[in-house]
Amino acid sequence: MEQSSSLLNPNAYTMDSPHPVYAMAFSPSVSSPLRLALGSFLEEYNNRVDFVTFDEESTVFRPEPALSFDHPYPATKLMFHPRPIPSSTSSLIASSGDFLRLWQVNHDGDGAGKSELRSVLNNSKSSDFCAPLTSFDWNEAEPRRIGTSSIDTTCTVWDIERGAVETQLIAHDKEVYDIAWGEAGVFASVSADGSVRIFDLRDKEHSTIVYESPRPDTPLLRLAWNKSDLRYMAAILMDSNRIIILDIRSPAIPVAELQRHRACVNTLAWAPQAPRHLCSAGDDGQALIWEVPAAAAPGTTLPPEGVDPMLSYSAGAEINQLQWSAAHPDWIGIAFESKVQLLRV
């Protein structure tokens, strides 16, 4: 693994990985240096999760091979526990793939430490196998809860302290591709059925459809719920350059459609501290930062030419992953091919 500063952009720092990278997560610890978990994408059973730190002053990446662990199949998502214990040398990290797994990561400093599997959470009553998990989200307001989405049309809410299912819902008519928490007991999901649905755990029999794709059976792949302003969500469609911005107070009609990518969008993330800033990235190799327009007043519309991004960055290759650090909001991480880049924004 190597570090270098991009000649094209002095605020981009690149690390070469020994394998293609897909899943990526920033540690939520505000202490320096930044720590990243990186999941390999190898089309075989044996995959890896590696850890690396980045020193903002020296702009050097430092691998932490003692913390790396083997992972069955590529991880579809990685997340650190959203509420780290201050000054703790231990982290809890979750991964999804064939199952939801929890790992204890003990980093003793100077590259020392180890990781160990804490639990494998399987919601199948009848066998040792379950339908693959497409994604999950860790509930910041209620960290004992993790919600998972699956190709079997369900969403499952786990109580990780008890290691038990709190509830499992048939969420959609087809595969569920992503899930995002809004409040402690409210989550949303997107599906191959082309809908965005909101679920409230106090009323599990019903859901609210806040958006349906105008073209039947156009899958929605990713969903991001704005933690700084819970009125807003963003979603992306399969094989589309459009990003749909939704205001849940006025469902069905998007507040805006962002269409400046020149190829399909793969990933997106809201800024952790700026309520209307959003970053997206896709197959055109671009990472774009947008200022999402506020909900228009009744009777007004957005300009017909659409919204232009505030900032753009070209990676020169298809970007398949993007994360915006909540603890260090000046940094965005992107992954393409076998490279990880940190962008200072």
Second form
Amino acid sequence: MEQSSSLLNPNAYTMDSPHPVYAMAFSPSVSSPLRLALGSFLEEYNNRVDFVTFDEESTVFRPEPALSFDHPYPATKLMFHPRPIPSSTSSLIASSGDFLRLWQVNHDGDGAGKSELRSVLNNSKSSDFCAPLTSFDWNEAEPRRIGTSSIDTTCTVWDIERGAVETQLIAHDKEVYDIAWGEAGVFASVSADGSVRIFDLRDKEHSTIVYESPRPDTPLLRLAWNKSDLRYMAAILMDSNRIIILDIRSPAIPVAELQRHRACVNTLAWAPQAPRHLCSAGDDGQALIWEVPAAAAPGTTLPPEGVDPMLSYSAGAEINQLQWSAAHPDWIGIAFESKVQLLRV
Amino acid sequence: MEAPGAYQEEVQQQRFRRQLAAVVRNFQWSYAIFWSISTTQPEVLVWSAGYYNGDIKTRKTTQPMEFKDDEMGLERSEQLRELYISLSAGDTNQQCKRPSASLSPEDLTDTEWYYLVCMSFTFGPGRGLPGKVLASNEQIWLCNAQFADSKTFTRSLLAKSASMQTIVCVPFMNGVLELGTTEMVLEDQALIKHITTSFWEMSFPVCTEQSISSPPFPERDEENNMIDAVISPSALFSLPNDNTSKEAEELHPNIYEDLNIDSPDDSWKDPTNTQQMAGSFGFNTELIDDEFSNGVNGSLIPSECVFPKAAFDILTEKTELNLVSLDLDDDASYYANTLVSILKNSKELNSFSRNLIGGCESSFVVWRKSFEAEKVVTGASQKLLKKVLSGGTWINGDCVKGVQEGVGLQSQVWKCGVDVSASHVMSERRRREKLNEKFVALRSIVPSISKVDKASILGDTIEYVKELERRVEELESCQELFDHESRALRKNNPDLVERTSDNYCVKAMSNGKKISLNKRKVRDIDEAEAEQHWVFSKDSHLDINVTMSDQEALLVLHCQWREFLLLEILEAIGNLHLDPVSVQSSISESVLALTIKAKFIKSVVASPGMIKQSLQRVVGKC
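Could you drop in the structure for the form predicted together with its partner chain? We only have the form predicted on its own so far.
Below, the chain from earlier opens the complete complex, with every other chain and molecule after it.
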């Protein structure tokens, strides 16, 4: 992996990877080097997860090959433990793919260290069938909980300390594509059936539909719940350049539909500390930062021409992944083709 | 367009400002503000006039530098006032460009900011320092203003950022005169008197009105004899001394850097968006007014409050100050809102602050609407995302290869790539359907089932099977006994045997009406309500079954055939006053199978036993 700077923009720091990258995660520890986990996406059974640190001052990427590990089925999502022990040299990272797996990454500094598989969480009774996981989310308020979403229409909540299923719900009528935690016992999911549903673990029988795609059965592909202001959620539709912003207190009617992308939107992330900022990226190679208007008081309407983003960045190729670092909120990571770029906000 | 009256007012205003200036500079304090009763709202104090004498960072003046200090001071205060007005102006000023010599937010020190923000404050009766002073008509001298409780001194947090240590409020004319300094000055009544008296002395030259012995130029005068300090023109502008100004400088980058992190909506180089900023300013004053007039703990917009909390943390440099837990009184929340609006929305501030950090720039640029092709839809949209979400259908057909190559766990896991889970679901569904069908079939077989739920179906079936088993046992034992006895008794007493056995059998039979041993449905037997008599005889291969109903007798007979047997049987039946209605007979392998349905001729009905006996006699005759 070499480090090259983009000619277009001197403030975007690029890293070339030998294979296409899809999954990306920032380490949430506030210690100075930014650490990134990158999962490759090859249509074969020989994928890997690699680790890279980025020094903010010298703007240099430093790969950590000692920590990388094999992940044959490509990781659909990677996520570090949301509340790491500060000044600890090991972190926990979870990956979803065919199963949910937990890995212990011991970074002893200076490039040494190693990663090892800690547990494989598999709920299928027979070894014949497994339903691959499309996504998962680590509960920040209750870090023993991880919720996974699968194409078998179910969502599973794991207690990772016991290594056992806490509950498994049939969440939708069709494949579930994404899941996000709100509070300790509340999560939301989106599905191919076009609905956003909120589930409360205290009342598993019922779910609340917060939004349904206007053209029936237009799948919703991704969901993000604003952790700094739990009222707001954002979702992406299939084959659409729109981002739907929802206020859970007024379901069914989106707060806004952000329509400035010139091609389909692939990924989005809420700003980790500001209440209403959102960054999205798509096939037009643009990463846009938006400020979402506050939920309009009844009687007022949004400007008909729609909401404009505040900032934009052009990558030059379809951007497949975007992550906003929680520990270093002025850095956003994007992945396109085989490149990973860090953008300063 | 000014009417003469307005002009007069203007002159008076000017004079008043000069007076303020004189006062402040006399004592070398940082600022003076005169709060007067609002014309629009009774009993509310608003900013009326002020003079800023504190630390300045950049000097933007329209006049040459050699101009008199007092004039510069006045000008500065004017500029600050103009800046405040432009920041809080409404929509009309959206596009206004300030003259190049006017101030912009990035030019201000913390103390100047404090002064500026003070302009936005209003105080209801008894609220805040000025309000209390007005209400009680007594002066207040506040030391350590930055550590003061925000209940007593609402702007304590603001003061902290500006290092404003001493604030004095004095009731004056129809309002409150407030002076503040970044120095720590102990309470001094004489000072206050001097303030009020010196105010009335319209003295333009600033030099020592107060004739007090003057120690040479003040460093940080810890003895707090500010009055004693020499007043010299240069001193004015270097006051507060270098320490504080350095601090302010250092503080600056920290604040702004941190602010930077917390306010991602920065680096907009587009200054045209003052509207939003201004709007929130305007909004906030309304909010204040409401809060103050209603005395209600303001209903804050929750989302706004999340951010100010962060801002506060930064401003107080992460001290232990227990901030804005959002259930503070309205004063603190007002403060919160004002600060929010300033910090969050003052975009120039943030954009400038970038330069402080060392010139590093954002990767992002301000978004500009392009009028090119509106939507460019590429061929395969969201390609990678769809592959990720498809759950492995991208694994091309030859999944066996993948399985073989996979490591350990993988090979167990992956069968056919396509729709693995779907077929699992389907097979599960089929299994369930099969089970349900079988439950239905069971229900139709077992007679006593009334309920349709699976548990009771199974329960009834169990009981039924037990019942059947019991009857089978009985039957078998009965038959054995019969055989045994019949053999034994036949030797001794044939008639007795038959009778006994008949009776025995009858008894057994009557209990077992429901037994169907020749595959006849239970229902049929029930309906017939018939008695059946079975006779099994192994020796002579004779089976006779006589079934009696109300008017009919059904005889089923299997026996060895001989000549004229059929005729004799029919004769015997006729003798018993039975009229054969239908006869079915067949002979196979010299065994006669005979089924006769016969009607009773007379009212006297032969008992089955008698019929059997006679038949046996007939058959037995060889």
